[in-house]
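Below you'll find only one chain, the form predicted alone, shown as structure tokens.
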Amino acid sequence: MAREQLSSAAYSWHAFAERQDLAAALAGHVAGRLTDAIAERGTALLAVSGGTTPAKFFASLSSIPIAWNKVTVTLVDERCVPVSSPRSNAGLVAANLLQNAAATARFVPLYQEAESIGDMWEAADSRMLRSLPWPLDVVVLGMGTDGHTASFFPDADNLEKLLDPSSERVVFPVHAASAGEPRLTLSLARIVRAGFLALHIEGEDKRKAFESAMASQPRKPIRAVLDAAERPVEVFWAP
């Protein structure tokens, strides 16, 4: 059950006592939005994040019996590593989301093996991604304690371009020392046009980081997303 619900002009805050309760509630919201999109236009487009936080949410969502054969799933961002790597977001999605009822969903990755990060970027920003049924119906973001979301790291060498809400790019390459390996990420412009935009965070450290990002200057990447979003972001949190 929700422990508290707060709101502001930029976001609505949904807090849960248990992480499993959060996972079930978020999965229900996402499944409902996907179902509405399918009813309206015959298809739905979902972008999800990786990391350690979303596994329970993925498992809950995968068991909800919607028309998954009409859903396309892609990633908010990806590390430039093979799908066999434990750091691959595509591998995480395959193992935890594209199972059960959701096994019939179509998956479109960001990362494809190439000789250089530039080639990877061009492949990711190719006709395959551009031909998806934009705008995104649902985006589920995560957040780091440094205030980054997607792969919008504060020390990224192209952060201004990443956070340009008028960009026509689908995907950008990311080089940031704090990111570890090179990454690919959806542009902010693609993320903030989503019909339903959620932020999934867990732990007291993430709550404090979010509160700090809402109040601090200079503006952190998660705040840039909330400021540019076309509708309030739904924040789901559990300790």
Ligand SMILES: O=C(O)[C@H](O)[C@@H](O)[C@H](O)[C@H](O)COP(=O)(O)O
Contents of the next structure:
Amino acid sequence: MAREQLSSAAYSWHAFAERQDLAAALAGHVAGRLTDAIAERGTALLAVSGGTTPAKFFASLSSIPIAWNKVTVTLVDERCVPVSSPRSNAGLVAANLLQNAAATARFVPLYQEAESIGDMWEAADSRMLRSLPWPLDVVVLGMGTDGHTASFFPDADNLEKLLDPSSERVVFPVHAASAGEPRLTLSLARIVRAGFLALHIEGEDKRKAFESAMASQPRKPIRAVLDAAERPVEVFWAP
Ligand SMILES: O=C(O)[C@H](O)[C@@H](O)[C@H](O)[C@H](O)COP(=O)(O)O
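Can I get the form predicted together with the ligand as well, since the one above is the form predicted alone?
Then the entire complex follows, led off by the chain already shown.
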């Protein structure tokens, strides 16, 4: 596969004719990395994104027989809505990934109903997530046509903090008009230390948006992730 070298970031481009072929290939890569992590440290930590893209990938991954009872799954980001909401990423993961062989995985959500997003953030950042077996072994990102990834929306009111590669924070609250509802997102600092960092995008619009983000200024959030990533990002794309 073509490996593109950018001024300060590298990525590998994996193109597939069919979305189902991409889903199976990405699932195979992720399952292999999780198995390697379990062999190396007895556990594996996976963070996945939500949205409309990952369902086929989740279904493929859920059927692969690895030691799921040694895998902890969390989210790259979450909409601050109840898990019963159709907007919930936790609900999407429960219905599509934590099924079949993967049903025995441990799931740790970002969102817990609380008085305010500030309370949610403190709860997510401190108690629940700090006890996970960091660093992330596998992260699967999505991307919007505006170049956002995770909940790093270009109009987020705290974007500089979200993208700070030296942040000690695990999770940040996000308020952005383009995001719809308030969000919680893993910090860039936690995402870029992953052993395997994949970007899953589909369609011509997102291919063009990715190419534009790689070439243009001001820097889009997806480019900030590639620039800070400790390893080349593996981009999986299908038309
Ligand atoms: O909660 C979310 O929405 C995701 O984590 C977000 O980062 C997503 O990956 C992109 O917005 C692409 O979303 P689509 O797959 O719906 O295009």
